[in-house]
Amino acid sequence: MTAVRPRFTLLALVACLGLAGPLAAQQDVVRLGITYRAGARPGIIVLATAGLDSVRKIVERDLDYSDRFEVAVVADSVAPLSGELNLGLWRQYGLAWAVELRPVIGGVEARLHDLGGDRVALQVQRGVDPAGSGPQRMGIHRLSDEIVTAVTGDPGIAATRVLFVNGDAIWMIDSDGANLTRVSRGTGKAMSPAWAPDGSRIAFMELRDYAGPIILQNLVTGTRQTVPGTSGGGNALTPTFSPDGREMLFAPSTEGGTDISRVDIQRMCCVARLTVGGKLADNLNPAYSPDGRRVAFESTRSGRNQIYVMDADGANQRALVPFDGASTGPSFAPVWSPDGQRIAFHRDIADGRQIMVFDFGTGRATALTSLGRNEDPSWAPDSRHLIFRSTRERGEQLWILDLESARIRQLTNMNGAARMPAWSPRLTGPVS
């Protein structure tokens, strides 16, 4: 499953416009003109006028990614847009839609034009930096959003960014690859990091003298807490916020054993043991359903770790996803899908440790994977796409699915492990 879709270039059109420019070779290019067919996804075009060309790459990057167009990609080479819109000569070369962005004071007009409808479909303002740098790039991704919603009704997830680790450190991404950042500054080892829902706070595990804490951290001030239960001394591993952010499962591993514990972080108090492993198994890696009603989680219970679910206050424990045969090995890191729909997982197969996702529809669980060693996945918002790290090419770095479409794309490319990756929420607020 490592198909990539092939980007449509604007080549033979530019050739009849007479405009300047060659463009450069590329691998997997269908030349977008004369001998163009239009797809299963519709085509878009995104043209912006001189002085936003890094809102435009990024605006028509976002719609790529998205994987519900096929995107007609302009050469930089080629004038930037004058004067009105020729929409009959993009809907002449099978575009259906068409997005025009033009500077105003503080910021960008963006227009969707429905070339199929003849009407513009969304017109909107935004105060967007037309550099493109920074933090400031989340209004852009924001903007593209907006577009994917108005085409297609469903939210997109541009503006999203993805926490993972690297060596000792926390570290946050854009879900375009750009805007890599270092987030934890404490003196310990960082680990499993986890988004709070409303993607204001992060949650990870700070590895220092001998004893690993829950550090709650807000991302914009900067502010750090210790979560209560959490500092006695073990490894306070794998945290997770509930779907309303007032509380947190953690799993504390000591001497007799690793366990999950249920705190409230909304009180910073009352923290509650849910499972009764001992030393005869660990049960950990808790993960809440979008209802906030049951919890999957790992456990060694039976041998080998399998996934489990519970309800939330750790009644009727019961095995989901039992091995299937000889050549299955044990589960690891269960994450629910936002539409409660799937758990996503890895497993150790006969060819390797692979991605694997349970479909509570059919009962069954689907490997997704198979090229080198694939690991610790999450979700995207859209419950569509899935972020994991993968061997397949230089070291271990991040890799984005697209379950329907099964293209692939690579997120980091990174000195070291890029490992436990966690894809936040829609971010709406402010953001650091």
Contents of the next structure:
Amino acid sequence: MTAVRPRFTLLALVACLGLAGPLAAQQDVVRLGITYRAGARPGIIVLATAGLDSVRKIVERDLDYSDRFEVAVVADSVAPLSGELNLGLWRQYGLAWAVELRPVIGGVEARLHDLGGDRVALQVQRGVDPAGSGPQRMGIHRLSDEIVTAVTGDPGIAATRVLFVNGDAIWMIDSDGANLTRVSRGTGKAMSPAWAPDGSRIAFMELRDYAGPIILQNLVTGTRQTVPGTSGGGNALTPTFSPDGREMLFAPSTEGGTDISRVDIQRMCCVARLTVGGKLADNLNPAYSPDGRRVAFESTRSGRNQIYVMDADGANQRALVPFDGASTGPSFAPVWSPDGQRIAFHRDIADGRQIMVFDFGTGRATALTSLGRNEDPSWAPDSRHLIFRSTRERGEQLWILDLESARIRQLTNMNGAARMPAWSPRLTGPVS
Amino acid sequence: MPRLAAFVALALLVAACGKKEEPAITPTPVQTDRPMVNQDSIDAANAERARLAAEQAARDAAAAAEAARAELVNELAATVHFDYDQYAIRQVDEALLARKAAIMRANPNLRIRVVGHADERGSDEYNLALGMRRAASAKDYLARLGVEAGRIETASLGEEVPVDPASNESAWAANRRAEFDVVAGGQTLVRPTGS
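Okay, that is the form predicted on its own; can I get the form predicted in complex with its partner chain now?
Okay, now the whole complex, with that chain kicking things off.
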């Protein structure tokens, strides 16, 4: 099927519904032509009764950002529902799925119609604000994720957030770009945010008075604690939580060098050093494997920074991503994909800086970007989306890349650079 | 005024008791009085002039001392630079560091902070590590020249505080640096002997 046919069919559709004049229909064709290419991915349409426009738009955007559907975006005059869905009509225009949103007391009911199988694949009611505003947005995002799960078997990533640095503060933003919020409240320069695995706490370094301890901040209560072993001078770089949330790895950086240490953040004690670069090499940027048994990290032990791996107790340290002496550009900031299959990092290549992915299956690293300076990758929970900072357009902002479709979208539009993004786990707790 | 009146009375009395041949022209008491008053003023003025001169001299001396001190502080604060992704002290900066060491040896109460910086290449976090290497390298160099290590604090600001925010070779070269601040004992400084 070509990309042309649906344009005609949907033009016909708009016309036959008789809900839009000729001019509106013309605009609809343009919008539909841009956003719906039948055949590439399953087509889906989101329809809602009047009053649920905000919810419909959020779900529509979530499904689009999942990069698993071709979302048929129709004019506001077409999307409202009254009475029964004409499933046959949507099926006729090449769509595979239709989402029907109706109000119920205290929330919304969503029905996912499998147009091919002529069945309701999902029927859920959720207590969300029909206006689709404020903290209740996360409930709508969860609804979107359930739809993704019902269709693909894999959970979506709409109900997630991203921490990042702008100016001197840590900020948080929803995965769809809404709810931009300042999170850190200190007077220092906050850097290197990290999520606890349950999404309830974050950690970051706060540089103030020429030293950088690590602050643990509870997102629900707002309480702050300084992590033991991080306030004795120097900078405590690159904190990361273990997958069980009990331990933290970080890289205390002092005159003696920069090496990776582990600290028990359940009992707030017991700092142990895992690498011994000392005066000879820097070791930093630890990243746990999802099972918590291994740690990828960045080391200068061969000269320039490259990506290494070790057991979680520091044993068995070895190069992970192949490099060729000094001819391979220095490589930084490894992050392990949640499915354990890949390591993303960034590498200085010629005058640029590119996002790379090392695949455990092939044992090779490939560049995902080629435009501008790109750095600080972080994985989405679905292991197919990466967020990173990029200079590809004006300024330095956060961009999200879908590794399967190669679609890319801009998440932030801040004054000043947005950097050091950290994608949250799927959020289910009270914080959302 | 009472004193003036007494003088006038005394003068009239003397005149009355003197010879009566010809009327003497007696200076008016006010006139005889005037030189004494002037002398007081002159003394006061001279004292004031001397005081002002002494103050000026003190100010000049203080300014000279401050200028000398500021020159020493400037020498202590002079920035050293580094090659890309390196932290070894460059030969061109060795004399500058030797001078810092001499000033510190001559002023045992002096304490300084070395802050390492990096250019924007690499990762932001690695650049904090690299800045620390540079600060430690400068400190080690001074320590080898006889400065007690305990008098030198170190810190790193990585690429967070560039002197030139541009993305080109000259900006990068300017940003790869270690800066030196006096943190204590800098109120009075003596010049190292032989300089």
